[in-house]
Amino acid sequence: MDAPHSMGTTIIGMEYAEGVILGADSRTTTGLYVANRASDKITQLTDNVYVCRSGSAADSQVVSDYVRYFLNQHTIQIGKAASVKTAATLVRELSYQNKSFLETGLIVAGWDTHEGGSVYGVPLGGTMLRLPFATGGSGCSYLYGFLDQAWQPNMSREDAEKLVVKAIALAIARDGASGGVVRTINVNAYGVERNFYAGDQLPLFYDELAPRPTLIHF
């Protein structure tokens, strides 16, 4: 109970033909205790850029807050929306300059007029990599092979969203620190769309028990 809050999570950012999609589970843990089963791990940085957070909840939140503030000042100075690369560079700079103190891995993704949809991974230590898809958190080790096989360039929005939800559901099935619901955010030239998938809407895998009706009614 006295352990620091950790996201203990699965996060994904993925490019598709017209933009990007971000997805995350919702379980936040304090040691072995589930402190929050419905947390939102996808944070808005600007109108067109979002970040998925993993690792220490406090560290990822403070980095997101600083970057949001700097991007707001940057937008006022240049008179137009900041690019996804600018946002990712700020995340990288803060993560690298404070790498001895921070325990957080982040995925920055969004859409802009310069590069279209783009995904940048900023893992522990402050490296910044542009990738067609990125995953992080405690559940990501279950997903690399699956995503290498399943991801295709220029996927449709619907196919990309289905893949992200299926991948997070797979990580939830295998990783005890991932769980709850799945949230996704789709960003493209037409705007932003949020989607929510409750636990009983996620696909089940061979050794999972199907949810049973409860006597509690809400």
Contents of the next structure:
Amino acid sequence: MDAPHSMGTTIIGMEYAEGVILGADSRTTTGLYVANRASDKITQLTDNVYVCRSGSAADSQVVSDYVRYFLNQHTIQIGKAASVKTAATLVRELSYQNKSFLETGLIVAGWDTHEGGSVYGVPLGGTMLRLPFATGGSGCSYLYGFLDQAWQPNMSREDAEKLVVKAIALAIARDGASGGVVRTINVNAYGVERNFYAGDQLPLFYDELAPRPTLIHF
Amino acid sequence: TTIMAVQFDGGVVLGADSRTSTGSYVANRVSDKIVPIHDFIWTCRSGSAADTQAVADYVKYYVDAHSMELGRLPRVRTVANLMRKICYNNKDNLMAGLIVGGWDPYEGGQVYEIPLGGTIMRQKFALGGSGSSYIYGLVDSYYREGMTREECEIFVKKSISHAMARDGSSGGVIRITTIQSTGVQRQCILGSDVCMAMRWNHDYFYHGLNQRLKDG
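If the one shown is the form predicted alone, what is the structure of the form predicted in complex with the partner chain?
After this comes the whole thing, all chains and molecules, with the earlier chain placed first.
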């Protein structure tokens, strides 16, 4: 119970035709106890940039708080919305310069006028890599094969969202440290939209039972 | 390593990559990780090459004697059980993850997975090796009941190529062994024919590369 809170997690950031979709599971564990089964791992940095957090809950919260503070000042100074690349670079600077103290993998994604939707992965160690889709957390290993095969450029909003939800459901099925509900955020030129998928709305795979109110047969 | 086996009606398909590494050196880039234990029962090996070769050799010897005494084809279950006994009773000294796949006239095609501690699990399909983690999502979403032999072979080829694309310890060629009552067929899919698992990466990063090279 006293083990540090860790977000054994699955997080995804994915580009589609008009913007980006960020998705995450909702399980926070301290050791084997699920400290929070409905956590929100997607945090806002600015109006148009969000970050998915994984790894140590404390470290990722502190990093995103600092970046939000810096970006707030930066936005006031430049007089317009910050770019996703700036946000990702700030995250990367903090992660890299403090690499010996931090244990957090982050995915920065958003929409800006220069590049449209962009996704930047900032894993442990402080690399920054722009990708069409990025995954993180303990559950991400299981998704590489699936996403390599399933991701297409210029997907529609509905297809991209379905893909993100399916991917997280697949990771939840195999990773004990991921679970709960799936939260997604869609960021594009028109704004931001949050979605929530409870357990019964997630797709089922070949060996799972459909949800029923009770397993007792009457 | 990435190893995989899938059961279909009338047989099984076993697949494996061909990379054996010692640290970062690829000691053998065309190794054969699928070994015959008996005519219609083969095993995929992962983990320590020495340990799995030793275990497979012992089981082969025992099954050889057993099937001669029996006067019939051995059950896949028997082979898997023997393998499991050796792995479990020597669990402290072995590092062997095995998948036994085969056909017998009693229960048809069967796949048994024997991971590190010496558990035994019969499954419709099984994955093993370091590269298997990367394809759990893919196989969970792709697999469905009642696939034919050809569909199973495509499933195995696709999955192993995705694992090879992401796992540094997997690579080389894909070896496929299909076991049915009519016989056993072995295939080798070479690098040029392995499907381009990272096509999205190629298109995204090399977009317009050929044009730019032409323009100079």
